[in-house]
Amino acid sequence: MNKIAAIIGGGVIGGGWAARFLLNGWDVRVFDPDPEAERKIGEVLDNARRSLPGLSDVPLPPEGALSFHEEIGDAVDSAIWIQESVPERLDLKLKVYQSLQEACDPEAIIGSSTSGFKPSELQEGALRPEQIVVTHPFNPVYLLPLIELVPTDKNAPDLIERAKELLTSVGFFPLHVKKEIDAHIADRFLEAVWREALWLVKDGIATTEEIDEAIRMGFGIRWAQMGLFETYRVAGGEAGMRHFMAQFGPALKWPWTKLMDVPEFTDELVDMIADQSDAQSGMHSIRELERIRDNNLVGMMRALKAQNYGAGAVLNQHDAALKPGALPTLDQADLSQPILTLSRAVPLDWTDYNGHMNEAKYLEAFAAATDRFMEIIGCDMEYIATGGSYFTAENHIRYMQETHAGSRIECRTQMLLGQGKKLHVFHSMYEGETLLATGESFLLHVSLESRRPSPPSPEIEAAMARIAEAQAGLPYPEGAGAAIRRPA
């Protein structure tokens, strides 16, 4: 039975929470009196289905069920997580807590998406203040991992730990903020940058586009992968942070900034910023900008994933939690049929200018299937560390149907030959029951010391013999041998 999350407030943020839970296998119940809530959440879900699954190299759980409710009590019934994302009005939030706490499970966690209020303010006068914490996300919630988890001393340690575990289970990075403060941590930085940007525009120093270019062409890229202090530590050179602070610390007293003042929001300033923003980005619809944003975020996060750093490390940890049971082992697989060796969604960065999966990415997918088959027969990283592995000698790919971003694909592998130094496999890639492509590979077992062909271990020989016997009744697959000559 799926876990249940209740989403109270279905705007952009609430919709992002709904998508994050749904695509990680939770059932989601939404309460929002806005008659457009279902449409708005549907648009967020469309973006999420296209982008989130492809961040993972293993399949996400089957999508949960989404339902909309006219009564808040129906939405929170049986929910173990309740996420409040109503507008930033304290009186409204307190009223919502009163209604939902009268109906919800006392053990459920109530998280608030508030970007500014402290948890002690949200707990004021609540029926069960110990149930309420701040869980502040970042847009798009279905992609960005950070959640600022802010409790008070009224929240029991076990509730905080449960919150961390549940957030981690759906791919978030819960940052436990141990002392409450207005606007938490990240938004305080954003507000400082925002105030300075307003002054730069008001004083005619820079346009909105020039400010955005200064961020995205420079320090924004550095911050995305290394943050603030680690970036400055590197800037300090071999002497590190102490040298950096000694060199640049005095500059804080120079008249560089106006961070303690805020420009007045006059009609003139608002019109100036709005007009410049229209000139900068008005050629794109909001939906187009969201897709541009998501494409960029996925590409950056997948690059960080390859380095196991920052947000990429969080993605790898989530994959590791999903991986057990995602693909069968030698003992779990039905060896009489082609073996499932790949199951994943197509990432956004696997598609090209034609809007479908690039041919090079088919090879990447089939290579991953080959790697998994090697693991199944015993040629895993532990074995490779002993000095033996398989090298690919020849590949052949047939492209049958288009494949698009977000498509859930599987590769099923038939072993055509597994004897001595030779391994010949045939992969079939499917979306559902539709055959998308086939990939055929011929490999040789080699000694990593001599870099020459060598016999595999007896255990690998035995595993291949077991598969060969089980698959002996399978027909030779159509298209096999078109480029790779079947060994005699």
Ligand SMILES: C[N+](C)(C)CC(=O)CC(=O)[O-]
The other form holds:
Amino acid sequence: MNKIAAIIGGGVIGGGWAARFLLNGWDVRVFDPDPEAERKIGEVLDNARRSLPGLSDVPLPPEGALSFHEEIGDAVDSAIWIQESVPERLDLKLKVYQSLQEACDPEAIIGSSTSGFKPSELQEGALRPEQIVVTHPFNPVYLLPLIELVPTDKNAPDLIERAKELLTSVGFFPLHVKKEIDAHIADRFLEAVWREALWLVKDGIATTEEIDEAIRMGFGIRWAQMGLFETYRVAGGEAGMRHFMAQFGPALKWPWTKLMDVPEFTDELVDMIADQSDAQSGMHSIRELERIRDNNLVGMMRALKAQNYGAGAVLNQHDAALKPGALPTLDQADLSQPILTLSRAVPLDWTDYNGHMNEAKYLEAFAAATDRFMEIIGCDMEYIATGGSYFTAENHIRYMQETHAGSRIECRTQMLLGQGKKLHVFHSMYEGETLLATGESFLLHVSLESRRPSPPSPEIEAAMARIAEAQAGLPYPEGAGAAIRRPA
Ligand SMILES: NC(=O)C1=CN([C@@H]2O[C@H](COP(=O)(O)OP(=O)(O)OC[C@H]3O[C@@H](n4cnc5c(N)ncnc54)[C@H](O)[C@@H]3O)[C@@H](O)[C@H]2O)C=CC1
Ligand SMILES: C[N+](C)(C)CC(=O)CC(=O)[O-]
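Please supply the corresponding structure for the form predicted in complex with the ligand (the preceding block corresponds to the form predicted on its own).
Okay, now the whole complex, with that chain kicking things off.
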């Protein structure tokens, strides 16, 4: 049975939480009095389906069931996680806890998305304060890993550990904020930057577009991978952080920033900022901007994944947790049929200007299927470390149907020859029952020392013989051995 999450308030943030849980295999029950809530969550889910599953290089669990409830008690019934994301008003949040705590399981965790309130303020007067913690997410909640997890000493250590475990299981990075403070950690930075930016516009120093360029062309990209302190340590040169502080510390006392002053939101300032923002981005609808944002985030996060750094390392850990059981081993597979060697969603950065999966990415998918087939026959990392491996000598791809971001694809592999140093495999790529493409590869076993063909280990020979015998009854695949014909 799937785990159940209740989403109380299904706006921008509640919709993101709903998508994160659903796409990680939880059932989600929503309570939101807004008659438009179902449509709005549907739109967030559409964005999430095209972007989140492809962040993983292994398949996410099957999507959970989504339901909408008219009574808060029905929504929280049987939920082990209740996420409150109603508007940022303390009186409203406290009223919501009153009614949901009358109905929910006392063991359930109640997380609040609040951007600014301290957990002690949310626990004030609650039926069971020990159930309530701050779990502050970042938009888009379905892609960004950070959750600021802020408990008080009313929360038992066991609840904090369970919260961390459940958040990690859906791909989040829970950052345990040990001491409560207004606006937690990250929003305090965002607010400081936001205040300074408003002054720069008001004082006519820069437009909204120039400020965004100053961020995204420089320190914004840098922050996305190393943050503030690691970046400045590097900026200190060989002497590191101490030198950086000695050199740039005094500047903090100069009047570079306006610190706590807030410009008054006069009609003039609001119009100036809104007009500049329209001129900068008004050619895109909000939904278009969301898609542009998601495309960029996925590309950047997948690049960080390749470096196993920052958010990329979190994604790799989530993949590692999902991996066991995702693909069969030699002993688990039905060897009489083509063997499942790839199962994943198409990442956003695999699609191109034609709006479908780019031709080069088919090779990437088939190469991953070949790598998996090598593992199945025993040519895994441990074996490769002993000095033997396979090199690909020839590939042939046939493209049959289009596929798109977020689509779940599978490769099934038939071994056409596995004898001595030769390995000849034929991969068929499917989306459901639809054959999308085929990829045929001829490989040679090599010695990594001499870089020349060499016989594989007896264990690999035996595994290939076992597959050859089991697949002997399969018809030779249509399209195997095909080539592009010479024009008549
Ligand atoms: N928008 C943002 O960038 C972020 C917001 N947050 C926090 O998330 C919370 C929600 O913010 P948003 O999603 O932006 O607001 P929103 O206005 O988009 O959504 C709030 C939703 O709550 C519903 N609602 C109102 N009263 C309710 C009630 N009594 N019971 C159930 N649902 C009710 C509304 O119909 C609406 O759909 C706030 O606490 C905010 O500080 C946290 C991170 C980022
Ligand atoms: C504007 N905000 C304070 C609601 C923003 C957040 O809380 C986090 C975010 O996603 O930027």
